[in-house]
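Below, in structure tokens: the form predicted on its own, a single chain.
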Amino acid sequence: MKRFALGAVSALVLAATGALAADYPAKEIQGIIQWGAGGSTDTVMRSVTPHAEEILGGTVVMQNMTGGVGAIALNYVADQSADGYTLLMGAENPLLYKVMGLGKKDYSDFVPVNVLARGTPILVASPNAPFDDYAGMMAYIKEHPGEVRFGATGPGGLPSVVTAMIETIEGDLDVISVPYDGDGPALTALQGGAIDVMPAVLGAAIEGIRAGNMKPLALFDVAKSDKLPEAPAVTDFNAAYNDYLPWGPFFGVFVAKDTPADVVEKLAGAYAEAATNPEFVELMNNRGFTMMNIAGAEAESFLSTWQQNTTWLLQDAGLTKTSPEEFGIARPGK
């Protein structure tokens, strides 16, 4: 008769979660963007979530939660209900936070609901800058010592990761590391000339270098990109560099990891079938990100990649706290 009954309650809950999954969105979904406004995620997730929120038939409000390289915005979306109705919209910091130390939680926690896209690196140095390009950075580094001002956006931000790339190939660099809130409020800063070498992600200092407001230094691939071709590619400068390229960042949503199957797959149909807008695919050509647009079993896959190479880069250039086997995480190639 017990057996019947918690049976009986168990039904009971399946059928009451399957009508609010058919329901759904009932109410406001929270969409919480891990980067400041302005920068290449800010700019990702407002331009695609307007096209997923027609398909849902649902509103998403997004707010910028800046802070510990993404963390905290981390943090606050894993301790909310997870019913899907508070969305992470993040980039690639979270792969990173168990080997730098900054949190306890990654995307193993969650689930893809779309990995939408990819960018690449590029180094952006201010108009007044005395350099214009990559060499001329190194030169002028090695000769003047503790003045260069590199933004940077934390521990394991893609500025730390490309940082570490040209510290792994060239040797430590003596400048002067000065911390914003995501690339956009550094790229503003380097324009005003606050500082004076950004590494960012190509689709968010693109509109600036066509505007004559920073100067291309190196892209961070192993050839030109047609979206900016006056940018030469780092391996013309160093081809030590093809052993660690192509790398680059992502931008991806993500709901809690026991967020509802059937809540999942709207989700994922909405922003996979928003990812192919017109008005969106154009932007993101026009700004030099590479469409992805992937979820499942594709998209776990590529990140477990990702941190499996990204982990192991900061860890051979002495920037992890704690080394990546510590969490499982196999050297590449073994």
Partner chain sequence: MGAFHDFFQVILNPELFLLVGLGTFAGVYIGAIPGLSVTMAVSILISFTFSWDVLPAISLMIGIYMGGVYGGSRTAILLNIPGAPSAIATAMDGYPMAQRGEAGTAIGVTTVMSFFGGFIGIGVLALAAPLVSDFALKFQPRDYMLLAVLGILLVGSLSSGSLVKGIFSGALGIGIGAVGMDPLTFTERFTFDIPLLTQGISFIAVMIGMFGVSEALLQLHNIDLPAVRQKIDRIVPSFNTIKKHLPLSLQTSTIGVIIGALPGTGGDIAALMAYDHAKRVTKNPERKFGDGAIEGLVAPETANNAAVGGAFIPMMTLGIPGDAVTAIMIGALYIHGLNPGPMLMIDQPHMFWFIVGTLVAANFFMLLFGLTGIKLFTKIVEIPRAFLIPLIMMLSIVGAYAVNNSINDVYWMLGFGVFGYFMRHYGYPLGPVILGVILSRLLDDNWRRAIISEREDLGRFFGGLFSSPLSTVLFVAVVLIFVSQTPLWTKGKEMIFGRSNRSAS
The other form holds:
Amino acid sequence: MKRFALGAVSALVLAATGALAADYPAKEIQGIIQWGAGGSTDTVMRSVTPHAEEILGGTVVMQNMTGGVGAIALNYVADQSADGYTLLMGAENPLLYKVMGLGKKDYSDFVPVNVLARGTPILVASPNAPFDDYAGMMAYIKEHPGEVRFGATGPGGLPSVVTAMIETIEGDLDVISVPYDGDGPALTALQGGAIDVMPAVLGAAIEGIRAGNMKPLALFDVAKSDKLPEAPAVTDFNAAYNDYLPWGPFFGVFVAKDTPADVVEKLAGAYAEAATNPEFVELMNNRGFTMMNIAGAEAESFLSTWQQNTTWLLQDAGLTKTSPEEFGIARPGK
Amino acid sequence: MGAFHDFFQVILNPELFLLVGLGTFAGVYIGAIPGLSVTMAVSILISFTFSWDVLPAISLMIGIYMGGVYGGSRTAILLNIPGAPSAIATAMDGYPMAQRGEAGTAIGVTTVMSFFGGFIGIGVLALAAPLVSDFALKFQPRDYMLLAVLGILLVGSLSSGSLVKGIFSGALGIGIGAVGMDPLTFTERFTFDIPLLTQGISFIAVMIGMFGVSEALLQLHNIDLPAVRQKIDRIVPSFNTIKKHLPLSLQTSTIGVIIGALPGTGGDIAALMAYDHAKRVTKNPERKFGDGAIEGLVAPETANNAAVGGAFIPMMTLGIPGDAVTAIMIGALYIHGLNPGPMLMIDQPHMFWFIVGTLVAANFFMLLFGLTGIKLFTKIVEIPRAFLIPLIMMLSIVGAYAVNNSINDVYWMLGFGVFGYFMRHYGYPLGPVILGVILSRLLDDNWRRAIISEREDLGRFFGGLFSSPLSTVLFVAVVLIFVSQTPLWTKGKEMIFGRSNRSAS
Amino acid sequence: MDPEFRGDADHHDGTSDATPGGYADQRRPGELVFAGLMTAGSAALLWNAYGIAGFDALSSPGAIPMATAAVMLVTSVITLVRTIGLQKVAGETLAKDILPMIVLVMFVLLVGFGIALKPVGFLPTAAVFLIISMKIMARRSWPYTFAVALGSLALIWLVFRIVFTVLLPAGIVPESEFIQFFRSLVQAGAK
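The form predicted in complex with its partner chain is what I want next, because the block you gave corresponds to the form predicted on its own; please supply it.
Next comes the full complex, and the chain you just saw is listed first.
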């Protein structure tokens, strides 16, 4: 017993001193990745963190913690002590947990260390689809109601937001919405002809488009991307999209809210520098992500604007369980 | 000429060759320890090999993959705990063999057959990748659903006790798989408003609990019996044994390649389907299935290793992962600056041949490491039960925790261990439970996709079954297998062939 | 012999997963209670599955759960009715053949392991578990038990925690400080 007691005491002492930024990191840092191995969040985090480790002079042990659309990982990190030794490596969707009834916590319980990058949505169709661009698709849907099959990834996923955006602007779409687990399986189904149209992230679709296995209908951004110049921007078809775009999923590193400011600063510094590493930038560019690399107040305001826009879009499309108003999320000002 | 050079690159470069060997060696042990999965090892390697060149990193990963798929059979045979889900079917006949003192033979057959299956998979990958991937893409939600139904009919051959209890177990498994938040609609299912249940029940926790802990608890009854002495005179199976099972292993390898190449199904389903196939086509096994039939080892082990080559087919030709491990490898290729996708074969043909060469090398290493050290391994079973049982229990706890870093998984694992203990006592087969859990999502998700695509119209759904040749073939297979398992069939046969045939069925 | 029973009648203790235990034509102690519990459980699941979406649509998230729960209910009722009609196995008792003392003791130890794992941490809990259970079962000397238990624990910890960086619950043991200390030491030595 004596040994255990000694161990406990020394742990306490170490934990108390560990909170001081001067010798942070005094022990291993846990990085909890919200999504499974091999996904975009996983790839991004596993490729930026080694650079950050070098700058920090510590070790970040990364673990995938999946389940509950990422809510499990978020709650786990929120429950750990706010000492900067547990990082949450996540994507955009926690900002929708409250309105979708998936959890009671979101990024307002965290401090952003770095919002690394964002993705651009793109509408792609199977090569056999009887239309070649966004305008053609809209016309075809009007002529053939209830026939076109759209891929979906559950309420709150990127396809649901993009579809909500289209319905807000163009009026209701009479299409069949076929649910998949994620955009990977849905894009596979698109190539096999099980669905006709899929709203996806540019990075996930770009190789398939290059090979001619799927065709781009419209890029959901205010301008064309230089990665894929043949895809027209959706604003060229309907200028009303300018109100909602640019919009896209993002990746970020977060720590619990009451983490000492100097620790956050040290982490933010490390990740900000890591995110400028040329290898990492090139990787992100290749996958069609737009680098953001923002922290502090800038990141906070980005997050709250994103949450306002998206939750109200979903609310107006009737996809939410609880109104954003209940959580004090104000309707975005026009 | 370029292709030949790329193919042999891994053998000509000592560093790469060494890494494949090291990876395969590590893979065998990772695969053998329940809770340490190849998926986990490969994703850790991504950070670890981050600063390396792409070729060494891929060599190491492929080695681990190949070794890991094989390694799962070790603990399945020796301890009745499948080290990986793809080894579940191996436990069914491998463990009874170990209990007879034939663990050495079982491991020997498993190794040689894994090697054989691995080669078939690689061969198909090298020679027919574009063809197979076109075929795999043709599978529509309806076809995946029929495939799942086909899988569920395996309950009949996995439950040699009461068939009614077997069906109950299978349905229970499907139910367990449905617990938690439905990933397609976020509706809570079977959660009884308990927050713990919304996360669902980890498949690995169920597997480790039902196979590992319940077996350990059962062994407590014979704690004072001396451990089974293992005969190790015969490890490498004779040429005759191999020749005898050649037709079967060709068939089961084909099953493995196809199931492996389908996105969304992997070695676990392939192994179970192959096991069922073997049971169906083997007319007179030397020993009954479930008692240590060699065919019960040949089928799943050829199939799950053939599935490795199969899983690379959609990855190399389309950039679509064939299973969880290839999904991570795609991520690794991105990190190393390649863009996996349909253009990879055209932009970087050397990568394709390099991967084929590495797989071949890994397969040889697997044979080497599989056939050596068996004596040492079989010693595990000779550890006195009083020490072995607590160790199995602790390993089960660590393994269940490690899968998802979740303490809840440990509770589930223990709960299912106790539940499985009672099921064993009262004659409920455990195989169908695991089968149900594996197939639950495949069946449920694809049923919904299929019926949604047909606008909720059953008439259109059945019409669709006959509009595509693939669906028709699968549907006919489902009907035939179903009919052959019902009493109606037996009665019909009796009427035609007379009562004398009864004992044969 | 029941023609429906296709298993191996010799193994009543479930030798392997393909040949489950039990007798085809006799009932073991507690089997009736178990069959009853399964029936009740299936009924509860069916009710719960109906609650997911009712008979809303063929594609509703409740469709397959309802179908499976219905299958469970039907098969468990058949099993229950059959079990009621069977005779009890002569000479078997619950305490002797189903739940002997050692099984109950291990149940308690396992549950204790599960409860203590998180607050106390993996290393102390596993050490205590291994030492107690090995001592009870093997009845060897204390030093021998300690050596085997702690030796195997150290091996498993090294593989999982160091090689595979699985973060086992640290509890009261300052694991990560400890590991970082050695890492720094090794790094300092390398420089």
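It should be emphasised that the depicted structure is a prediction, and the values quoted were computed from it without experimental measurement. Positions refer to the first chain, counted from 1.
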property	result
Hinge pick from Asn285, Lys266, Arg118, Glu147, given that two rigid parts rotate relative to each other between the two forms	Arg118
